[in-house]
Each structure stands twice: as structure tokens, then as C-alpha cells.
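The chain below stands alone, shown as C-alpha cells; this is the form predicted on its own.
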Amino acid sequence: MRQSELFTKTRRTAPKDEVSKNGRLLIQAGYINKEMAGVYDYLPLGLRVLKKIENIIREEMNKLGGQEIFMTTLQDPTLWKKSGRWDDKVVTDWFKTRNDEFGLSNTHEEPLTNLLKNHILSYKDLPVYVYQFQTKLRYELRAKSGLMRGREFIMKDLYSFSRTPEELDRFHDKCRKAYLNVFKRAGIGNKTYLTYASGGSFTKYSYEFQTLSEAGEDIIYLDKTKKIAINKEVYDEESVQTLKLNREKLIRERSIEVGNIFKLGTRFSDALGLKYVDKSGIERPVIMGSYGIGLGRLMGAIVEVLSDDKGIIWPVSVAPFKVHLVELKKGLARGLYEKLTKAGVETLYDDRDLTPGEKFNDADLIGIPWRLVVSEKTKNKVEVKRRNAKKVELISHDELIQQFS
């Protein structure tokens, strides 16, 4: 991509409306921009990211079994109201229509299962793992921390199905493995840790992923030997025991909830008539299971981790390139952007009219993993440095083709 193609541009200052870092760095940058308080638009450097996280989840659900659907925007009340959470004093951020004629997708425990009465009858047929990246609106009077708290996001939703509470078990654990492993490929597993929270509405406990980080809304007690923590809303002596920690050896810290999983029981197929008869010929509720991930959310939790007084410093794994190929007189790397296009190396290539100083500042602020600079000292080599490394080093084209194809 030549950057002077590129719809959006850089911003030499950050909005004054933005309150959080993540939200400042990603509009000053040009990823996406802000149409009010919890509404974002993602732009093409900013949907460019966003998909690599999304492939990077629907990889790891892929390998669970997960099977992937795409589900309505819009909810009949009547599912709702037999799960008693249309109310709204039940579920206090809904998003409904005029005279509550539909509701507009909060979550989709509801209608999903609804749908699978149509496909589950017999032990046979469980059990069953659906997920979806759908848009979800929520009335979230708390819109102010860029992409980690929106009023419409997409989420990964996934909806596990199972005969019987060991079988449950046991995916959910599957399941809290592959949720690592996203985060870890997103590039913080170092700094994300399983957390021991309260189930909310669901049920009495659920597992969180909490990233530490200031910016972070929650307040986790962990012990980073075990790699388990307990968010402050259930820290007591029962959940200490129940985990079986050492009270001396926890850590407060600041967080951020990129990801949960929860065990819903028969709460929904009891609602709503989900059952299957089993080998004995006897009808009994399915057991599900909930699991999800914001991946704006995830996206925000990211730069506010992974960003200094610079800019943004991307994963290779979800930077929207790989390379930002840099060149400091018109035309001297117009060759080198066909080679390493040609060699399938994703390039940002900064062929605009602009003095060296402003190309460096976009190139930090936007955050790609690699600079290479092209320039009348650097003949027929390149200068090459990784966005938060000081190190500089000069090769060869071929071996630069030869390191990032």
C-alpha cells in the first residue's frame, strides 16, 4: 500500500474529547474515528487490525470444534421474556425499538437457543459448539475508555451444548486454553491471566482474563507464580480457599477484561424447552456454556499495553503491516516495494512528499513492527529497526526479502 493512497492521515495532535490512550493513539493515527461517545468507525489501517484478530480467534475456535454462524441483529421479545431478561430492570442496557416491538443484539443465549430446539433431539446429536462475530449494542453509560467500553462492538460469541455437566467440563477447560492462546498470539499473554469473577447475571462465579494495565477498570489479586488471579468484586476468604491460594502471596493490580467464559447450566434450556433424550430414552435439558470476546475491546487493550510517548508498537501477528518502508528522496525505493510485494511481504510504503522528521513521527505513531529506510546514504542497502528497538542495521535488499518473506 503507498501510503500516499492511504484514505486516512495522521494527525499531528490527539482529540481533545478522548480520554483514553488507546482512543487518543488510534484516531491521531488514522484507525478509526470517533462518531460519538462509544461509537467508533474503523478505517482502513484500523479494519486491517481488527481482522487479524478476528482470524487469529476464529483459528483458535476452529481447533475447538467450534463451528461458525452469523446470527440477527434484531430479537423477538417473546424468547426474552421466557428467559425473564427482557425486562429492563433485569438486563439494564438493552437497545429496543419503538414500542419494544424488537430488541436490538445485546447477546444471543436467547434466540441461539431457540434455534437449536430444530437440531438437537437425541444424545446424538450433542454435542454442539457454535460462535459468531456479530455486532452487539449495549446502553453503557460508562463510554469513555475508546474501544475497551462501547456501546456497539463486535464480539466473538461462542455457545457450547453438551449432554452432561462433565462434558461441559470439560470443553470449558479446552476452551480457557484456546482463550490464552489468542491472547498470547495477540501479543500480551505475558501480561493476561485467568481470573476467578463473578458470573454476573449467569451464575455465581465465571472465569475473566484480566491484562494488567493502568488504564484498567477492575481490580484483580494475583499470584504470578500460579498464573491465577481473583477479581476484587469475589475476593474473600472462600474464593481464596476455593483456588487454593496463599493470601500473603496475591497482588493487587489494575486490569483490563479482554475475554470471559462462563458455565450457564440449564438456566436457558430450561427457559426456552432445549432438551434431548438420551440413551435410556429419557428427556433431559441440554447444558450450555458461554464464552466471549470483544475484539475492539481486545484492539484497545493492546495499545494501551503496548504503546509509548511515541506511538502505538504493534504484534507482527496483528499489525495492519508488517514492514513501513520508509524512503527519504521521491522514488529511491519504488524498486525495493515491488520486491517485497512481489515476495508477499505486507508493506506500508511512505512515498509521500514530506521532510524525513514528519515521516519517522508517522512511522512511531502508527506503530508498524519494522522501519526500513531507504535514502541516498544507504545506496543500494536498507536501514532496518524494530519499532521500540534503538538497534539499527544495515543489509542488503536480498537479505531483506530473504528476513521478512
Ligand code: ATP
Contents of the next structure:
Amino acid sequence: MRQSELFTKTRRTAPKDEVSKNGRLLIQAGYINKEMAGVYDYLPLGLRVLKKIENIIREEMNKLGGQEIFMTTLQDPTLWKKSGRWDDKVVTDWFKTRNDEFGLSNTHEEPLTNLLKNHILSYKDLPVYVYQFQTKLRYELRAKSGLMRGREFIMKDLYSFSRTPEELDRFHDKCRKAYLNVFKRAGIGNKTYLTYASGGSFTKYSYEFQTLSEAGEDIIYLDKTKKIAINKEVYDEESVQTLKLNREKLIRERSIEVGNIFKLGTRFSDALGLKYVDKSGIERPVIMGSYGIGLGRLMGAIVEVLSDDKGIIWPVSVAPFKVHLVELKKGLARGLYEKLTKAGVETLYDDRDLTPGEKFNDADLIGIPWRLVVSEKTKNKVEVKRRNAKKVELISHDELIQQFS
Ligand code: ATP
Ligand code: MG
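Can you give me the structure for the form predicted together with this ligand, which would complement the form predicted on its own we have just seen?
Below is the entire complex, every chain and molecule, led by the chain shown above.
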């Protein structure tokens, strides 16, 4: 894409009404726009990142046998009354429409459990794994963390429907690995740890995936060698012993919850009447699990972890473009842009009429992994530099195409 045609502009300074680093950088570089606290639009660059994150997650969920659907944002209160979660004292961050006529998707356990009653009858219909990328609306009190705590945000939520606790356990295990894969592929694997947290209704513990960062809202106690952590909320002698950890080896860290997985048991299938008939003809409640990742939360976390005082440093896997082609004289890099495009290399081509300094600052701020500079000085070669490195390499067009396609 030609940068001269990109309608978004970078800003010289960070927005004053945004305190989080991810929010400031993403707004300054033109990835997102802030409507209100916790409410953000995705602009062309931001949407490209979001879609890449979405695709990584989709691939991992499909490998698990997940089937993608897309549910509604408007929800029927009747279903929520059955589970007892329509009550504002039970779910405190609801958005509801006038006269409580509809709920605005806080989460989707109730409507999905109800939906599956039309499709699950016998043990032959199970297990089933269903997921979506869908908007959640929550009245978050402290919406000060940029994309990491939206009042409107996109979540990948997967729900598992199994026959037995063992079948749930097996899927839960596989999902745990898939989640670690997602965070690894998204570039924050070396900072993200499986964390034991409070379990809710069915089990003592649930799993969270926590990324070490000063911007996080959670505190965990981490064993770096075993790569296991305990969330402060359940950190006690019992949890330490259950996990066979050594209190002395645990370090206290601040972290961001980028995902979580829960065993729900029969909490929702009982409430909404989702049952199946087993092999011997007996009717049983379906056993459920839920598995969430906030896409904005993950995108924000990547920026928190991978950035410096000049801007963002995207990992290639989620970067809006793979290379940022910067020409220092009008039209000099047009030929190379065409070659790169033909070779299928995602390229942002800075063909704007700006000074080299302005272009370099923008390139650092936007944070595309590779910067390619073409100037009169580089002749028929290209200057290649990794966003987070100092080293500059001068290579030929052919070598470049070979290396990047
Ligand atoms: P938190 O404790 O951070 O509020 P939660 O327990 O409410 O999270 P879930 O409802 O289980 O989270 O949502 C699953 C995932 O969705 C979380 O792990 C997180 O990645 C993401 N998420 C939750 N709330 C938000 C939000 N307000 N903005 C962006 N992502 C969110
Ligand atoms: Mg919450």
C-alpha cells in the first residue's frame, strides 16, 4: 500500500487523554481512534493487525476441532433469568437497553447453551466445540488500559460441550497447549505463563495466561523454571503445595491476563436444560467449558511488551505489513515496490513528500518489522534494517526479493 493514500496521519505527540502506553502509541501511529474511555475504532493499520491476530487464533481453534459461528449482540433476558445472571448484582457490568428489554452481549454462555438444545440430543452428537469472534459490551469501571480494557471489545470465545468430565479434561488440556501456541505465535510467548487462578463454580482453579508487564492489572507468583504461576487471588499454602512449587523460588510479578480457560461443568446446561441421552438411554446434562481471548487485550499487550521510546516493534506474525519501504527521493522506490508487491511481500510504501527525518520517525513509530530505504546514496541497492536493531545491511533487489518472499 502507498502511504500517500493511507488516510490516517501519525501524530507528533501522544494524545493527552490516554494514559496507557498501548493506547498512546496506537493512537499516535494511527492504528486506532478513541471514541470514549474504553471505546476504540480500528483504522486501516489497526484492522490489519486485528485480522492477523484473529487468524492466528482461528487456525489454532480449528486445529482443535472448533466450529466457527457468529452470534448476536442483542440478547434475550429470558435466558439470563434462567441462569440467575440477569440480576445486576450478579453480573455488575451489564449494558441493557431501555426498560431492560434486551441485554447487550456481556458474554454468550446462556444463548449458546440454549441454541444447542436444537442440535444436541444423544451421545452421538457430542463432543462439540463452538467458537466465535464477537463483540462484548461491559461497563468496565476502570477503562484506563487502552485496548486492554475495553467497554466494547472483541473476544474469541470458545465453548466446549462434552459427555463426561474426562472428555472435558482432555479438551481442556489440548486447549491449554493451543493457547500457549497462540501467544507464542503472537510474539509474546517468552513472557506469557500458565497461571492458576480462581475457578468459579465447578473447579477450585482455572487457568489464566498471564503476560509479564508493568502495565498489567494482575499480580502473580511465578516459578520461572517450571513456567507456572499462581494468581495472587488464590495464592496460599494450599495452592503452592498442590502445584508442588517452592515458595522461595516464586517471584512476585505484575502481569496482563491475555486469556483464560474455565471448566464450567453443568452450571449452564442445568440452568437452561441442555441434556443428552447416553448409551444406556439415560438423560444427562452436558458438561461445559469456556475459553476466552480478548483480541484487543492481546494487541494491547503486544504493544506494551514490544515497544521502545520511539514506537511499536511488531513481531512479523501480526505486523500490519512485513516491510516498510521508504524512499528518500520521489519515485525512486516505485520499481522496487512493484517487485515486492508482485512477489507477495506485504509492503507499506512511503512515497510521501516528507523529510527523511520525518519518514524515519514515522517508520519507528508505526513499527513495521523491516525498514527498507532507497535513496540516491544506495544506488541500485536497498538499505535493510530490522526495527529493533541498529545494524544496517546493503543488499541488491534480487537478494531482497529472495529473502522476503
Ligand atoms: P478481567 O478479570 O481482566 O476483567 P475477565 O475475567 O472478565 O477478565 P473473561 O470474561 O473470562 O475475562 O474474558 C476472557 C478474556 O477476554 C480475558 O482473558 C481477556 O483476554 C479478555 N477481556 C476480558 N475483559 C476485557 C475487556 N474489558 N477488554 C478487552 N479484553 C477483555
Ligand atoms: Mg472482567
